[in-house]
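In the form predicted alone, a lone chain appears below as structure tokens.
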Amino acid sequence: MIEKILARASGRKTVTPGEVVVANVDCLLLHDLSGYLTGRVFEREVRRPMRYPERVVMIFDHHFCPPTEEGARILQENRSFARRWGINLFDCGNGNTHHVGVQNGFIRPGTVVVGSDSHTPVHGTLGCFATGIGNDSHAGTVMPFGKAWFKVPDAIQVRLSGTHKRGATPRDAALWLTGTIGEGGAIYKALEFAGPYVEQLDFWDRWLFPLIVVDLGAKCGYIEPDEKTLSFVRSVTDKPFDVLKGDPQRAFEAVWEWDLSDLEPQVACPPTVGNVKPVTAVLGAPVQWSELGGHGGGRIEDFRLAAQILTGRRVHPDLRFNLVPSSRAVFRQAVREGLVEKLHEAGATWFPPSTGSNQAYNMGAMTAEEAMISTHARNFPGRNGSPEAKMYLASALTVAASAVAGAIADPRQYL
């Protein structure tokens, strides 16, 4: 499928991996710190017109309140460009940069998406070829030209089967295969995640597969579009887009097959996102912090598994919970389906839609004494505040779990 749409993209009948191609480029995806790098670069040193204004989206999820006259600036500062050059500008409040470039009709099967974020692979689910590039190639191709460059990745399967039992979710699955195939353990490679497992999955959580592909060294991931695809982005655009699927001949690189059925709950232990371990080896770890947020979290799917925990019960007095929803659409569904006010109620904390405490721009920095469990998608060392804060990962099922108890908990035994 990504030859297809790489090859179609460049003028090409047919590209075979490691040849380099220059393919047309649908949607630039940029949030606030890269949008204002690529902006300078743009205007001081490009100083070309920009081709394609419209396909370019600017979604403030970072700086989402600034707490300094710094931040502020820039946020000022990329309104001005948006304005100059009429892009999509997504101000403070709207939500993390992947949901809302999705929610909004900007991303389709069949095109070629990039981003500054290294999460851009993750809409490899809607059926197209998406990836990270560096803020000057956005400045140098893909705005003037509406263009970049790219080497043609082989693919490799990774096929799944199975059905969970009780307490797993597909994030403890993903954060399994992320230590499975190892950090860097697919350099270059095109991942396709298929299977009978992900067939039955509903979109928002074949989403969390296409998302750890970065970490494990992917060019990029995907997953062909079926009708639950196409219905998903019927209901966000009108816009027209073209199904490609690969030929049923392919011939995969490697098909790397699991069976699911035996997950427990998973947790990404620091200080890597590799690091993962289950539940019962971490049992009793003190957390100080849980949050349901990022690009991994804030999905209404997460609010709801967060409600079974909660429902007759609070948040533990010596914790704080921190509620992030993706976008606005999700805090409205959340409104709408009573979440806001039960999970309140228990003592949880609700925040903007946006990134959340992802880098402690906004929220969630921490001393060296404390830890968080999340839904994030990242673990890294000083990304909230001190190098030896520690940070989990996990599903919202074992987040929500731990917040009531005051450490990692096992979310089996709340359920």
Contents of the next structure:
Amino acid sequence: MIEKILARASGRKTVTPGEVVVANVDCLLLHDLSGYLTGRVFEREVRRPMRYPERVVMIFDHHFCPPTEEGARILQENRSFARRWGINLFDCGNGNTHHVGVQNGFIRPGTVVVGSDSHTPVHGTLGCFATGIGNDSHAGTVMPFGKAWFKVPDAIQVRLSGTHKRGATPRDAALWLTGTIGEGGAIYKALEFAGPYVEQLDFWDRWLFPLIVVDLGAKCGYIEPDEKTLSFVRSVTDKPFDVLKGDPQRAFEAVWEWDLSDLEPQVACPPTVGNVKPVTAVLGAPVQWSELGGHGGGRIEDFRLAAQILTGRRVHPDLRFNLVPSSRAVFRQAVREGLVEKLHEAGATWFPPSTGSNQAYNMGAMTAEEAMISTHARNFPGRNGSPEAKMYLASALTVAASAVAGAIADPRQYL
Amino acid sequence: MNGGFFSKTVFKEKPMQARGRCWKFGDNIPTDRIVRTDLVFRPFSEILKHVLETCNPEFPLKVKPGEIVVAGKHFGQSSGRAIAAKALKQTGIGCVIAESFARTFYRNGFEIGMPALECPGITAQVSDGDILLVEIDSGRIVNETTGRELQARPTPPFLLDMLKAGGLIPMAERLAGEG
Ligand code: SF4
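Let's compare: the form predicted alone is above, so bring in the form predicted in complex with its partner chain.
All chains and molecules follow, beginning with the one already shown.
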């Protein structure tokens, strides 16, 4: 499928894995940090006009309100860059890069999407070819020419089946797959997620799977668009798009199959995303912070799950529970469903839509002794204050259960 | 290559090579350890004092131009920012050889003009401090300390052209200029 998209975007009939093509790019997503570096390279080294400013989107998501003068200056420079070239700008408070890009209709099936944020492959959820590329590709080829070079990847199909038991969620499945396939377990591959399990998921739960592919070393993730995908896309944009259908006979380098029926809640433990264990292996591990946010969380689904656990319960007094909506649309929905008040009354704290504690630009720094459990996408050391601080990644249910217990807890005890 | 600004192969220069001491690192080194996230926006003069320091504190102090970084699997994972590759290039090293790379790091390396060779099995064949001779175009690696020879995976010709052009930006410019 990725091959078909790349063939069309590079004006060819077919492409084969391993060859290098130059393809038209439909959307370039930048955030406040990568956007700044890219803008500098573009203006200092390229010195050509921006070819398709309407395809370039910059989102301030690591900052929601700069805490330092240096941060304020970076944002100011980004704003003037955006104005100078007429690109789309979403300023502080709009949400995190990928969610804002999707919710505002910039991502459409069958297209080519790039970003320097390494989680850009998440947009494969909409049936596009999406991957992270570096500043020089953006500044040197996407901005001046609307193109980028790609090596066509081999494809592996990941076929999933089964129905979860109580307490397990799609996020647990995604964590488990990260541990099972392993960091670097699919280097340079395109991973296509399919099977009855994936088909039955709603859009934002499917999102959790292409999100993990970067840490497996893959180039992109993909889910074949079906009616659910298409009606989601139509709900956010009326721009036209046409879907490329994969032929059922298509060849994969490998097919990996798993049944997820017996899955228990999972936790990715420090220091890496691949260090995944069943929650029962880390019960009682101390945490002082918990957070729903980042690319893996801050979805409306996460706040609903947390509310299930927090109904009639309170956040443990020794722990802080941060709630970071992934976009303004999610916050509005949380208001409508009464989740804002409910979680507030339970002792959690709402933060502005953003990427949350990711890299501790606005929030989420910890001392060497502290630990957090969150729905974030990454837990490498040095991303949240002290390099010795610990980050555990889990589902919204496990995060909320731990917030109640004041230590890592099994959500099944609270359901 | 398909049409457009990358269409012609116009670079014919002498083969590239690197020779020098090898600095050896482990598996899965993230970009966050090549350049600390809190230094990303600082000037290179400051970043250079800390490159890979949490993996080997001697490296930023002692690395010399032309020397070679050898690493294990999935080198340069995590962030896709080119700054990690740029900082390594600024130390003056001649190339990076790894068992395998995170694809964003591999791509960024060539785009900024720093060769990255993939050589499965390399970590078992070289020790920190060995002297290596590396032929970038052919992928031939000679460990002069042990006398052993290794062969890296071939680098796509497109990427070799990019290196010879001095990176992606000069390449895109030059070819666009030629129509
Ligand atoms: S975790 Fe944050 S910095 Fe890293 S790739 Fe995702 S958004 Fe970018």
